[in-house]
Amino acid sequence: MSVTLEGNMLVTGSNRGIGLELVKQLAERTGAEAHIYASCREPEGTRAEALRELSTQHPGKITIIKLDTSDEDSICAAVRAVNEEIGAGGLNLLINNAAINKPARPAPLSATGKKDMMEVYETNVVGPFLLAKMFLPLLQRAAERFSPEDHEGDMMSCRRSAIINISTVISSVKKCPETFSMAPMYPYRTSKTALNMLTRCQAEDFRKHNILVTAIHPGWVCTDMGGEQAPLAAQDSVLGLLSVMSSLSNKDSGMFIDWQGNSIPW
């Protein structure tokens, strides 16, 4: 299966789990003109070994970028590095996937402190906020290169210029009564709810630039964070994510949906 995504794409938290699988499938399923910027905290470390191997399997298509989304200086350096490589093309797709969850499961209230709340918020909310802010000129550059005729009159798409914020169904305020007992996780839940509001704000703010912004729940995925009990394989989740991203348009900007395209209540 090919996906109708193209141009320059950046994925955060790409050394493992959903992020690594996103880079893998984007490299395999996009055209020759597509280029993936895969970011992680320690590109030379042991935890990025799989990502480095993947980049050697797709020479010239994957560029690994050092990026710690909790560090503003690191974000600035990553933006400069990407800007130097991209040139006139701009950034077509920013996927804010990097996230942390503290304290370790089951993360009851009794084990959760201020430091946990602040660290998770900084990575899961402030990081995507700064990335969108700093990459905005590159996202605008990509958006300005397309005319309405390029996308059959639909001004927004992931092929043109978009931000995808990876959220979670347990951030839904409405669904909290049915999901809380299985995953109390105060810092993670509240940070992702804030990420949803960030998505909504960015969608309104960036609409004038024809930049699409959508929050997507990838499903309960079997990863280090999702745990072994999760019913969904990363490969299947990402297949769905890329299919959904390929279909997004004006009406989806500012929305909260899942990996199968279903709407999730706020």
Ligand SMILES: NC(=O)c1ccc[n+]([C@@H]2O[C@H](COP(=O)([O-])OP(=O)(O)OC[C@H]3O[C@@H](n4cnc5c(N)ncnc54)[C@H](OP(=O)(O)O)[C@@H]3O)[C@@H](O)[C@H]2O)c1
Given for the second form:
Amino acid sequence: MSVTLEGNMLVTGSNRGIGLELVKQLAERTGAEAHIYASCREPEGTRAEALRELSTQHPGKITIIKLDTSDEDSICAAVRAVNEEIGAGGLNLLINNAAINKPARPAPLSATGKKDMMEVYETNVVGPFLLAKMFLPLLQRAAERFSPEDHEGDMMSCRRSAIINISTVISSVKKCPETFSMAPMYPYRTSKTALNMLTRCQAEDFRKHNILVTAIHPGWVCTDMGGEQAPLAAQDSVLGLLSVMSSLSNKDSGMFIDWQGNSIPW
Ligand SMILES: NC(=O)c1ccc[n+]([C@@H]2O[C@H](COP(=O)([O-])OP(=O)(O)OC[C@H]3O[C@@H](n4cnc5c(N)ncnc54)[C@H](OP(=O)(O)O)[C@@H]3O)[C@@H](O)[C@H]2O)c1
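Switch from the form predicted alone to the form predicted in complex with this ligand and give that structure.
Zooming out: every chain and molecule, the one shown earlier first.
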């Protein structure tokens, strides 16, 4: 599968799981001009060892950025740090990947409280909302510098300027009757449905800037969140995600699709 992403890209929650694999494959599959801002909560901590190792394997290609997506001050500091490094190029691609699921395993209503709802919303919805808002000037800068004539005429693409929100099929309202019993997760499901609406709103709002916004389901993936019984390896999911991202254009902004490019009903 071909990957034609380039420019400056930022991935949230990139110290493990799908986020780490995204950074790995972006580093391996993009050209010399591409630069990856790999963000995580504790760049110096033990949980970021694999990311630091990856960064040393690709000298000059990965910058590790401290970013807690549930903390507004942390988002501000990360935007400042990226802005200082990025120069005139702007940010071409923001991948909102970081997310949490609380209570940790599928839990009945009786075991789910306000704290779970608030924490999950802060990370899964408010974080991506603030990230898009605060990175907008850098995304606009990238969109303005891009000349569609040099890139087969598409006005919008992940090469030009885009936000990808990593969603999940279990956020689909239409599919809820068939998926609820296997994953009864009130905070997680409803937060991702809100993320879908955020995707849709920002796609409309940012169309005037030629910034594409799309929600993508990565499949059921074997990670800490997906669990060991998940059928899909992170490597295969990310291969599909990057191939899909490479092919997105005007018609895909505001859409909800999966890692193989199939559309998912809202
Ligand atoms: N795995 C699946 O089957 C599946 C299915 C559908 C959708 N998804 C979505 O795919 C994305 C990645 O999932 P995953 O399976 O890779 O999950 P994961 O293994 O649990 O990894 C989650 C990542 O998000 C980070 N994170 C959590 N809260 C954060 C915060 N406040 N600030 C910054 N980073 C934070 C974690 O960092 P720490 O190490 O610091 O906690 C970790 O790097 C998520 O959006 C998830 O909803 C996954």
